[in-house]
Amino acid sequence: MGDKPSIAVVGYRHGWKFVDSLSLKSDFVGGKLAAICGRSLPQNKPANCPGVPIYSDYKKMMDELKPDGIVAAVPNDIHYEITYEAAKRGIAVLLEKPIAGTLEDAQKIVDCVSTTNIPFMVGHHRRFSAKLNMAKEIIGSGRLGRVVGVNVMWMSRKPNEYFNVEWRVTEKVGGPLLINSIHDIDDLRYTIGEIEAVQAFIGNMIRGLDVEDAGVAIIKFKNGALGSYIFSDGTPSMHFYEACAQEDPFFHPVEEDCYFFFGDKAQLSFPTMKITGYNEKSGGSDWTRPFSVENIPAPRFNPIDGETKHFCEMIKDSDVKSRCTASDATITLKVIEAIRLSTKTGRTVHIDEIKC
């Protein structure tokens, strides 16, 4: 396929970031915006795509335009439905995370894309972050030594009007575990390795809604590393990925860290990319010795652009493999479900217990 693949974006909120990539950065991402689809057009429709058709029915849009691919940034409970409708028409899918709201739907998506063999990727877009990939490289290189533990914080305060959207406050559809924490869990799998078990507690004392607004989890990795994770969407804090990484201009930027990787040789603070340890000038390597600090330069890059580019490359070339397959994304969802089960039962839950 010599021409740029035509991509339709379904969903007006997070989907607008893909609209920008496909319209403002079309030459870089290698795709063209075919249509925008959503239930109601937002007030801030950008001027850069005035001629792009607008649809409210994604099935009608797919039948009339027959795009090469769709970006589906829709509520979690219709992820299977839209994947199925696209797959039966032979249309590639970039499906926003999580893969689904339930493991049952996740397995149906796995089966659907396996049977139809369409180009398919789940939008865990941080896998395209230059900073996160540098952290993964540093950890994999052994510079930190053997990873002993990791501390992760996602602590932020969302605006009150955010919760006026029904699906965001509906159990097994919304809530910070499925909307936000699933990113951090995927980051940990991506950088450190597979998770073996979790022990967790979640609560809703801030807003009293059906969905959680805070939680904490202790994580055991298969390679022996241990992790602690705390999250909340109702606490004023600078310690959350989006603000710290400064990859998305929507969030107010801060010069802080939200991930701390600890090895038996050194520590990596992320995303400032500061490695703390000892060197030959320290005169030793114990707590009586002065630390050495190295700041690793890392470029800032909008990972949505990289993700969109990769999706377009998958459509054009069957040899380009998905960076986050349906099966891979289902494992991340299993960890979230293990956290839920742990908080209900009060016990440690092994990921292998969680079945689709």
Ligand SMILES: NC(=O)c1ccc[n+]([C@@H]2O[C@H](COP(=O)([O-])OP(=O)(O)OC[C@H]3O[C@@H](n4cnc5c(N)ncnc54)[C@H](O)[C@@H]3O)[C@@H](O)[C@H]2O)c1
Given for the second form:
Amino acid sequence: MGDKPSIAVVGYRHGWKFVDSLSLKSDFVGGKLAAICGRSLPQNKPANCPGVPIYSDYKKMMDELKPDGIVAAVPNDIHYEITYEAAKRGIAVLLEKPIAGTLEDAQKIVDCVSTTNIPFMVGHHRRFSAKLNMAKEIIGSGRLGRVVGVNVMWMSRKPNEYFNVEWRVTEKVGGPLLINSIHDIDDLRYTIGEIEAVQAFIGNMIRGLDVEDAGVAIIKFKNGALGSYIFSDGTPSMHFYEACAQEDPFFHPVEEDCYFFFGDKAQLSFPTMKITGYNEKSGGSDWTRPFSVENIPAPRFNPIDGETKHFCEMIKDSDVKSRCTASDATITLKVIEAIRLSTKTGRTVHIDEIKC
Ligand SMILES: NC(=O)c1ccc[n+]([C@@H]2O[C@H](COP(=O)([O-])OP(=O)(O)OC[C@H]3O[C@@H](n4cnc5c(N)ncnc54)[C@H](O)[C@@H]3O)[C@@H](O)[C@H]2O)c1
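Now show me the form predicted together with the named molecule; what you just gave was the form predicted on its own.
Full assembly next; the chain just shown is listed first.
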């Protein structure tokens, strides 16, 4: 293997971010780019990786180059197939989220990874966000008191041409629930805890496609906290994670919040990291009193670099554990399936009802 594991990136749209990490920041992430692979030659092939082999067939690439690992940033309906092909060759996999488009495929991935024991992580990259980890720490420290509720928005407008890619508008493969909301749901599990039940509605009045373009969900957490979540990919709003968190230069940055965590002692606005509540100067702690406001400096860090670095460490050292296992990511997918089932049946759906 040498000092740095060799990593091939399969899928060249979201995948370009990993190409950047492995080429421009190779020393930081501790891995080297072995190849890039996609169905068509990337139009924006970066100048920063001259001489890196390009493949269209990922099996041929794996057989010829035998990389230590792959990043699989490919459509959701081939997540199982590519994991299986890598695992049977003993190649580690960093698989983009969602773990799969369906729970059946997710279970097959869980089984395949456990049988072959390859280093494996699902790309819920926000688990490597310095800001989200700070929010998790603040909540975990008890600074907000008991979490009473959370209000989450993912309201944005995607470009029209985004929808020309078929899998993104195919039910059970694409749609904003599987592509975008899955991040927010994972963030909620990560920061607040496991979700017990959901009640939801979805709509498609903006584009009239098979997949939803808006939705709302009411969430009940196992620890008693409550949440409300609204999402849409067809409304010109500033209130979505990527714009607010400013971790990915692809998205126009804004100084706004998208998550509001409410405790019985204080409230945290995320990602501006503003904590509001009452302190000694307030002279009391009720709605007649002046608020105390504290802005906590929030670090900015590209979570894709952190994720890639961790994946390389997992390959080098078997004691380094996955930060998002196949089983863990399957629970996040189950919440998405529960939201779907609730919209179809009109009833509250408990996550335990959802079976693979
Ligand atoms: N973590 C994130 O923030 C994030 C953001 C965007 C996308 N994603 C995930 O990344 C994955 C890809 O999304 P995208 O929007 O980049 O998709 P896309 O359709 O724009 O690109 C997919 C890429 O995969 C390649 N590909 C498809 N089938 C292939 C095959 N059989 N063999 C080799 N290459 C193949 C295509 O040529 C293309 O380069 C999805 O799972 C998506 O959910 C994650």
